[in-house]
Amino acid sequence: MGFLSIREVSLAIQGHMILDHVSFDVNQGEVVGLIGPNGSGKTTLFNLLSGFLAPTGGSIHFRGSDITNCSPSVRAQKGIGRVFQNFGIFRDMTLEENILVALEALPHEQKKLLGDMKFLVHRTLAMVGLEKSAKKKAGALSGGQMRLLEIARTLKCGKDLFLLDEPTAGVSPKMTGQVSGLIAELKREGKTVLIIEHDLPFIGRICDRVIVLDVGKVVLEGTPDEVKQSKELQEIYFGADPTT
């Protein structure tokens, strides 16, 4: 059983099948890529794993546990940070507000050994290059100042999954470099993210794994070289090259 195992996943709704049977392992440590074309079911998968909707059927652990009927404050008090496609900051909260404001919400315990509250903010804004915005409204940022400061946050927040939803959306290149180095250092801090991404050249570059969804159900799973390459992936995009 992996880190987080998904097993039989399956969600109907009014008789329409979402997710059918999805079932995959992703490995404490590994970044894995899920990837697929609009209406897959990608994330109404992560609205599962974050406890946001009920599976029909199936069941999902983490770290062993069966959390498939827990909330989804409870998860995330078990380690699961999600961030958000539509960004989850306060626009109207100061940056360092925000990254208060969600240090706040971590258990009594757990904040005791973070030490200076002032010191980690600061810390968090210069990880992305915001500290001297640290007492700005957040609705100023720019898309891709908005995805890092979400990043950042749930990474200073203690948790040990990611759910990345889309996070070069809107995001420019320079700023996608900035994503890219976030990501690279939660693998370097033994942290497990898996991704929803359209951007597949990104998705080759940081992933170590992909999986590939379509209506619903697990077509394809590999390396990122080995799903590039399958002829599989060019029929799911209509015999495309997936990497233009």
Ligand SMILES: Nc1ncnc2c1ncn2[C@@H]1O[C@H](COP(=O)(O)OP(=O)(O)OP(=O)(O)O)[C@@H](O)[C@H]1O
Second form
Amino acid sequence: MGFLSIREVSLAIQGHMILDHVSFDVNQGEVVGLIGPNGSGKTTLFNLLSGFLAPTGGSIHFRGSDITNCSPSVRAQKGIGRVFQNFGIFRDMTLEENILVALEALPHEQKKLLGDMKFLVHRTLAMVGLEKSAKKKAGALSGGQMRLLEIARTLKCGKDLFLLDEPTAGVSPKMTGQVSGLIAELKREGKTVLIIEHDLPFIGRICDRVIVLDVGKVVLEGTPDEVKQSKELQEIYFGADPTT
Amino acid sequence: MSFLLHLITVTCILLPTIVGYNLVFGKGKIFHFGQIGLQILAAYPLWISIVLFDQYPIMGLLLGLISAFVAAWLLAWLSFRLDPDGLGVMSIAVHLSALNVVLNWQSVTRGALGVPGIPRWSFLADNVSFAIFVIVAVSVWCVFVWLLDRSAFGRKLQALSEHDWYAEALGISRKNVHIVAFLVAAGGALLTGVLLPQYLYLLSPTDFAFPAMIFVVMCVVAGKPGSMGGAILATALLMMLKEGLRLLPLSPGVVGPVRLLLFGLILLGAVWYRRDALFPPQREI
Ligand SMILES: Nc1ncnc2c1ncn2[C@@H]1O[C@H](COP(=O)(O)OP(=O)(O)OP(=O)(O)O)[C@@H](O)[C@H]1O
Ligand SMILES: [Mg+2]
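The form predicted together with this ligand is what I need now, so please give it after the form predicted on its own.
First the chain shown before, then all remaining chains and molecules of the complex.
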């Protein structure tokens, strides 16, 4: 069984199959890309993994234990970190508070190992070059800065599995490089990452493996090169090729 | 002078319940209107057991505390199961049911007449010492809530109110945090429920009727939801207005409707002015 193991997970809302018997494993330290057209169920799968939705069938195991029925906060405490499509930052709180509240939410044993929280907050902000804005409201940040802050926060909170939902969406091209640098950092630190992305070259650069979702089903799985060359992907994204 | 003393005393007496409600409704954005219901369920068991059933004060206090905490837990439980609109309506129902029990279970509560002869400790018999006692007790309570508000708990509550999914994805348990918030509000309701009947020497159901809830909401909304200093300031000003109306040369038949009209307008204005701070933003993920 993998580090994260998804078995026959389905979700039906009002008789509509949004996810249909999805199964795959993610190994520890692996960076896996999850791609697919709009509305194929990628974000919904993340919501099932982080516990905001309950599957109508199937099971989810994380580090060998069944988490299918755990609440979102319990899953987070077990080490699952989520980066949201629309920036999971509290805009009415200061940058400092945004990090502090995440550190304070850790389980007691983990909190004891952190040492000085103020110092850690400062280090996290410094990591993404925002230490000068510590006392500013997070709502004033640009999309790119919010994304960097969110990823750095998740990293410093000692999460082991990262669910990144379109980390480059809403980020200026100039900062995309910085975001992918931070994701590379995750990889270097041996973190396990599951990443939703529409930018295929980006996926190709950082992922060890790619899973393609279409209308709620896993239709393809392989290395980035294998997936890129496959005909199915062309069909899913651009329709059938008229020249063949 | 005696009017000023009265004004200070009644304002301070209301602060614990208002500050507690501000934590849940203002800061936590938990859309409920059950604070005065909590106060009924704190004050009635407390005073009835002491005055009508001759229990020791400590027993009455314990009973009031247990009853208030159970009621707070019930409201918290409802808040986890209902959407905001449903909770709003349900919490009003809880309040009105408690009020109805009090009004109709006459053999125990003496119904609309209320319970007269609420005792004060002998050293609090004159109004000046009572006022000093109230100021000290309420200050201690407010400092406690203020510290709580600035602690990790306050940050978690704010994070949950801004976006519960984002907060939960960090490992913040909505249940734990919200239950604590409701328990603090119940503590405030109990303190107000201990002090108000002592001040009036009377436990009267009219002090727990729906207009009392509207007043509490108004203090929190006008003071900027979530801001403790704002709630305290708004309570002081609105209380001054409410009690000051009595000094105007109006016949008693006119004062009532004028006060209702005035406070209705203030509430309307406050809700309109604070509409952005009052309701949580639309959730996107
Ligand atoms: N709560 C819900 N109720 C009904 N339908 C839903 C719900 N949540 C998601 N859906 C539907 O499920 C499908 C998958 O949505 P999802 O957001 O997971 O897609 P996605 O792959 O993340 O797309 P995008 O690339 O646009 O982010 C969509 O058709 C959406 O309308
Ligand atoms: Mg999506």
